[in-house]
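Form predicted alone, single chain, as structure tokens, below.
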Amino acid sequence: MGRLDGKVAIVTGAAPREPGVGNGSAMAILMAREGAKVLLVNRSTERAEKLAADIAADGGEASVFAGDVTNTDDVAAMGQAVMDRYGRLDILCNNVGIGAGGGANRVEDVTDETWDRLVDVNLTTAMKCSRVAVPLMRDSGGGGSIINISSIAGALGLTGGPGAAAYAATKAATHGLTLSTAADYAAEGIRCNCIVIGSVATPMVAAAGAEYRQRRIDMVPMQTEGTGWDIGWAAVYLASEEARWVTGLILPIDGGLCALRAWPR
């Protein structure tokens, strides 16, 4: 059997702009080989539908909503979307995120048009897709498992990466957000857990080139790249019965760089 047999996901951002595996594919792969159902939420239909024709070539089972979580009647729809398809709801990560890109990098180079997009994007749209999650958890009767994506730009800052002020801010925020999530939902056995990401060689940062990644593996204690799919494993023990008591952990996956700089404890 697999560890999340009879289970429903749904996987915000599932598919990755630039062809590869991101963190939010190696997740709904891994989750499908799992035995979870798997809703791919994309704004980019075409992209979806290549990664819902992979996890079926691979003995999985996906389908695609096509829809933009920071609009609140898309999320609504998507809801909706997996109630009707698959019955029920047992699993919601939250990966949609986006960097500021262009050069601002301190607080005083922070246009409001960037904050406002970051926070919209990278924040809101956890908390809209949670509001809707919780009570299609609720309605199901097996509890449920919201799993939330962060960073550690969140957790230690960044220095010299464009947008660090905005986007540091918005994955902090996650943190509070999964906390809060996680005490006010325990008795009803929906958990939120925060998996934060180190130097992970996604396609969006190979985009950005050698250089770039040699610099993020020069701050890593163990000297190595992570791949989505150190991601997705993590995701699927959140998800699993085997985390049944684990809630309001804020996960770092990270080759030991929040070890290093005095993660709190």
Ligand SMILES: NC(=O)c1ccc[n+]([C@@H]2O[C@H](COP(=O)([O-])OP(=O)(O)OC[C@H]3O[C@@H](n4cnc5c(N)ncnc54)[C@H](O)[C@@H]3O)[C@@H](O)[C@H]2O)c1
Given for the second form:
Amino acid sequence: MGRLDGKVAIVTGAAPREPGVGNGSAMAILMAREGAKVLLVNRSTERAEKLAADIAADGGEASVFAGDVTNTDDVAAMGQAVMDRYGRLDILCNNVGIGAGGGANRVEDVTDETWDRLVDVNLTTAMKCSRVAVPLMRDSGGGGSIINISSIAGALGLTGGPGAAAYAATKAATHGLTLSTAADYAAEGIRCNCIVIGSVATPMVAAAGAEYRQRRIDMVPMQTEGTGWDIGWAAVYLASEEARWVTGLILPIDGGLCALRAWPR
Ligand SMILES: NC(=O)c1ccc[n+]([C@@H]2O[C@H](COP(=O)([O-])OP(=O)(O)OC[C@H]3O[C@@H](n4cnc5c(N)ncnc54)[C@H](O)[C@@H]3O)[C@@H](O)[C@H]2O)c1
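Mind pulling up the form predicted in complex with this ligand next to the form predicted alone we just looked at?
Let's see the whole complex now, leading with the same chain.
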């Protein structure tokens, strides 16, 4: 028996930009391994098709939906696609997220363009996808689990780097969206939780170079990086019936970094 047998999941930004295991791909692979059918949402289909093939080779079921989740019409079509293909929706992983790019990103450095782009991609996408998912979960009749993805940058002020004002603001706002969604739909059994991701070695981070990675490791009380699998297993738990009474949780998976300060504040 899989922990997610009979359930249907959407994972946005499922395929990482570079080869390797990202947070979204680990969530999709592990959810499929636990019995869920998974809709993999990406703008480019090539990497997502490879992920779907890997999941099929692993004995799971997944298919690709090509769409940009900043686009309202694409998000509506994503909801239609999951119902057409699988007939229900139980799990939504709002994984899509981007950084501001290299260079200084303190508040005095942020351009309007960067601010708007990060709000659009990191925050508004979670609202748009949840807005479409909630009625589908309700119609499916089995409750639901929405999993938002945040960052330690949204929970802690991190010094020693080039700043992350826009990124941190969008990730902190995701905590508010999570709590509000959890409260609004708890009575219907539609749960909403948020994973606060720490220093995880995804392909995106590998591309940032060894010095950047070592600086991130040095901050972590456990003195190691996490992997996409650490995030994927947390998502499996939050999606499963094991977490049936868990909603509104802001869950750090970070090797102890958030333990350095009282939580929640
Ligand atoms: N890797 C880390 O250490 C770390 C730390 C904290 C938080 N996070 C968060 O984890 C999530 C995933 O990060 P990752 O490291 O696996 O990165 P990643 O870049 O490998 O994956 C993100 C995916 O989202 C896709 N995407 C971006 N915009 C999109 C859009 N508009 N529509 C559809 N797809 C889109 C990208 O193409 C990519 O495939 C992000 O929300 C990120 O902020 C990562």
